[in-house]
Each structure stands twice: as C-alpha cells, then as structure tokens.
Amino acid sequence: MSAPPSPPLPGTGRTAVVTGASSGIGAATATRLAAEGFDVVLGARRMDRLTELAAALGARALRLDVTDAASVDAFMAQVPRVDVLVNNAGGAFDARPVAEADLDSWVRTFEVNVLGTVRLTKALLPALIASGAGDVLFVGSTAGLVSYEGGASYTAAKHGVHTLAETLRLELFDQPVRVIEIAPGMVRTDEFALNRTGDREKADAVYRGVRAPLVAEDVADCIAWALTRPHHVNVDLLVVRPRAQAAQHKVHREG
C-alpha cells in the first residue's frame, strides 16, 4: 500500500524570507504569511516602510539590496534558519521598443530581476537543503511566457527568471525542496506601472476602462496557497490573471 499523503504544511514553525518587502505584492505577501503563522522576516532597501509593517505584522525587518553582494551577505547573517525563501523584488523601468533601448535600464532591469535572484537564491540554498522541507518561489510574469512590444527589457527578464526557476527545480530534483513559480498577468500596484512608464498619466492608463485588475492580495494568496500544500505537491507553475485579461493583448475594456 502506498503511504498516505502528507497533511498540509501550517506555517506556525517555518521562517519565510520576503524579498522586496517594503511595498506592492511583497507587503501583501509577508502580511498573508504571517496571518497562516509564518516567522516572517522582511527584506528591502526601504527600511522606514519596512520597519513600519513589521511593527505591525509582529516580523523582523532587515535591510536587503539584492543588487549588492555584502547587502546580501549581511542579511544571510542575520537569518540563521530559512525554510521558505519567496524571491518578489524586480520590476519594469522602461517601456521602449528595442531599436531604442536603453541600456542602462536593461542593466538595472536584470541586475535586480535576475542577478539578485539568483544572488539570493543561492546564499540562502545551504539552509533551504537543511531545513528539510524548504521552498524556493519566484515571482514571476506572464511577461516571462509571452513577449510583446515595448520594454523588451522586463519581458527578457522574466524570461530569464522563468528559465531560472525550471533550471533549478531539475538540480534539486533529489533535494527536500520544492521550486515554485507564480505568474501573474496585469496587477495594478501603486508602483509597477508608475516605475515603468515614470508618467502618472500613462500608468494609469495600462488598466483604464480595467474593472478588476489584479491586486496585490490577490497574488499573495495563490503564494500562500502554494506555500502551504502538503510538501510532496508541487506547484511548477501558477499563471494567475483577472478575469477580464484573457492573454497579453486581449484585455476587455469598458468605455
């Protein structure tokens, strides 16, 4: 007879490490968790916001640039156990076509997007492998399964962390540890669009006549849905859009 499946994971226990913290579908992440029970510490550049919501959620707060190597280095240090490791800081800075990219703004876009996941990934696998059922999850994109024109340089990125999250589940397929990957398609934040386009106006305009675009609640809860299925489940991959986005260019607009 086969054993019986596994009970579902509580996070009461399990310390969730929470990447780009300070804001948008990181906040909303490490609030969810810590409501299932989690020990959630809280990592980002932005420490007046982040020191704020950890007061608040009862996690620790610790200062992470996931760009800089000692940034990174310091935060290992100060988080001896890991069991979930929820990698949510990236972000678009460009909207332009590629005959007029800019390539600083590539730079930054894989510098924090998939260097610095795979920085951090890496600094924290050690304790991921130890705890002996760890989590490694990636906030990815539709943009990192489908391309589009304008601001090749998130799409690119994306896709470089979608690749990234299929690598690594195939080099731990003999580890405790499950690699996850949520990708949602059109979240209205108070910053995505704003970083990308830097024009309120056109930021706004990415979900006019939108009558529910995805919020970062709703993200957090698929996370904290995957995070919390019985260890032996896996969930390769969650693409999550709201209902009125059928595919990248199919988006019913009212008005």
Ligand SMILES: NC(=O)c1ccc[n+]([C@@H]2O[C@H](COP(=O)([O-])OP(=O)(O)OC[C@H]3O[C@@H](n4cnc5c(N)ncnc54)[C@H](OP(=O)(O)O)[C@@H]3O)[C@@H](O)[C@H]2O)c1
Contents of the next structure:
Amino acid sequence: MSAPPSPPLPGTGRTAVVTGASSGIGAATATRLAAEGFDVVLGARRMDRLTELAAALGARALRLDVTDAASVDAFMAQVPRVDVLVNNAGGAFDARPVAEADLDSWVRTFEVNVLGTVRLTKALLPALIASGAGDVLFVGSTAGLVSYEGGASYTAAKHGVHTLAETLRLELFDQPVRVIEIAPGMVRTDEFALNRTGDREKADAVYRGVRAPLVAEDVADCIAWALTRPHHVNVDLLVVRPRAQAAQHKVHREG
Ligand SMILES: NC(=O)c1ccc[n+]([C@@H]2O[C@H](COP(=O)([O-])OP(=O)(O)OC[C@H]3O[C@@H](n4cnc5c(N)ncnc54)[C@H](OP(=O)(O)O)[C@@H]3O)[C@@H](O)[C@H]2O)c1
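With the form predicted alone in hand, show me what the form predicted in complex with the named molecule looks like.
Now the complete complex, all chains and molecules, led by this one.
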C-alpha cells in the first residue's frame, strides 16, 4: 500500500518576501499569503501603497527597487530570515513590432523582469538555502512560453525568466529549495495593460468582450497552492489562463 499524501505545508512560521506587492498580482499574493499565516514582507517602490496594505495585513513594507543594487542591499539587510521569495515585480512597457523596436523600452523591460529578478534571487539565495525548506517562485507568463507579434520586448524578457527558473532548478537540485514558476495568461489588473499601452482606452480594449479574464486573486490562489504543497512536491511550471483564452491568440470575445 502507498503512503497517505503528506498534509499541506502551513504558512505559519514561514517568512515570505513578495516583490511588486504595491498592486495587482503582488498585492493579491501578499494578502493571500498573510491569510495563510505567512509572515509577509512587501517590497516595491511606491511606499504609500505598500505601507497601507502592509498595515491592513499586519505585514512589513520595505522599499525595494529591484533594478537598483543599493536598494536590494538595503532591503536584504532588513530581511535576515526568508523562507519564500515570490519574484513578481515586472511588466511590459510597449507593444511595438521588432522593426520599430524602442531600445530604451527593451532595456527597461529587461531591467525589471530579468536583471531585477536575478539580482534579488542571488541576494536572498543564501538565506533561502539556510532556511532548510526554501522556495523561489517566479511569476512568469504565457508570454515566456510562446511569442506573439508586437510583443517581443516582453516575450523575450519572460522567456528569460522561464529559462532562469529552469536553470536555477537544475543548479539547486541537491539543495532544500524548490523552484516554482507560475505562468498566467490574460489577467485583468489595474495597471499592467495601462503601463504597456500608455492609454486607458487601449488598455481596456485588451480585455474587451472577454467575459471573465483572470483576476489577481486567481493567480494568488495558484501561488498559495504551490507554496503550501508538502515541501517534497515541486510544482515546476503551472500555466493558468481564463477559460476564454484557449491559446495566446485564441480568445473568445463576445459582442
Ligand atoms: N496582468 C497580466 O496579464 C499578467 C499576465 C502574466 C504575467 N504577469 C506578470 O505578473 C506580474 C505582476 O503583474 P500585474 O498585472 O500585477 O502588474 P502591475 O499591477 O503593474 O504590478 C507590477 C508590480 O511590479 C512593481 N515594480 C515595477 N517595477 C519595479 C521595480 N523596479 N522594483 C520593484 N518593484 C517594481 C510595481 O510596483 P512599484 O511601481 O510600486 O514599484 C507593481 O507593484 C508581472 O511580472 C507581470 O509581467 C501579468
């Protein structure tokens, strides 16, 4: 007879750092992990939002700019213990075809999504290993698994995040650290599409006619589920889309 499944791993007694916790998926994840009993540390640049949310959750808010080495050092110094790192800070900043590539936008996209993620992961890895049961979770994207026209700055960066997760998992094969990637499809958050298009109307058009895009809480639910599996269970990659998005280009729109 096989052994019964191990029980879920409670958040109680575990410290979780969530980057980009001032809005969208990061804020929802911080909220959900706090509800699961994690001691949550929220990191982002907009301290007003961060402080307000942290106060509501009984969590800590620390300024963090993942693109700035000094900011990461200062952050690290205030987080001596960490069991879970949720690398969520990121975004897309243009929708240009390659022929019209804005190189400054490419740099910005890679700075936050790829280099910022590497910088913070490298900084916190010794503490994650020392915890004896650590987790590095990457919020990737379906844009990291497929390509689409007009998306190259972002798809290239998120492909980078996907490769980063795969490589780190191989490198940590003999360490007590899980490496998890959650790759959402279309998620309706307040700022993501606005940052990408720079225009409210264009941002709204991304979701037009889609009855139920994912919301930040749906992704937070996946993140919390993956993090609370027994620690020998590593969810390598979880792809999650709204039912209306059968594939990147195949989206059911009504009306
Ligand atoms: N929405 C979607 O459709 C979707 C789909 C798949 C994957 N994703 C990914 O999910 C993650 C969250 O997206 P979202 O939709 O929640 O977007 P969002 O609301 O724009 O959140 C982005 C977060 O990243 C933070 N951030 C940006 N630059 C930062 C920096 N240099 N240092 C620290 N934090 C920084 C922002 O906070 P501050 O500005 O306060 O620093 C903000 O809290 C991103 O990695 C995104 O690529 C989103």
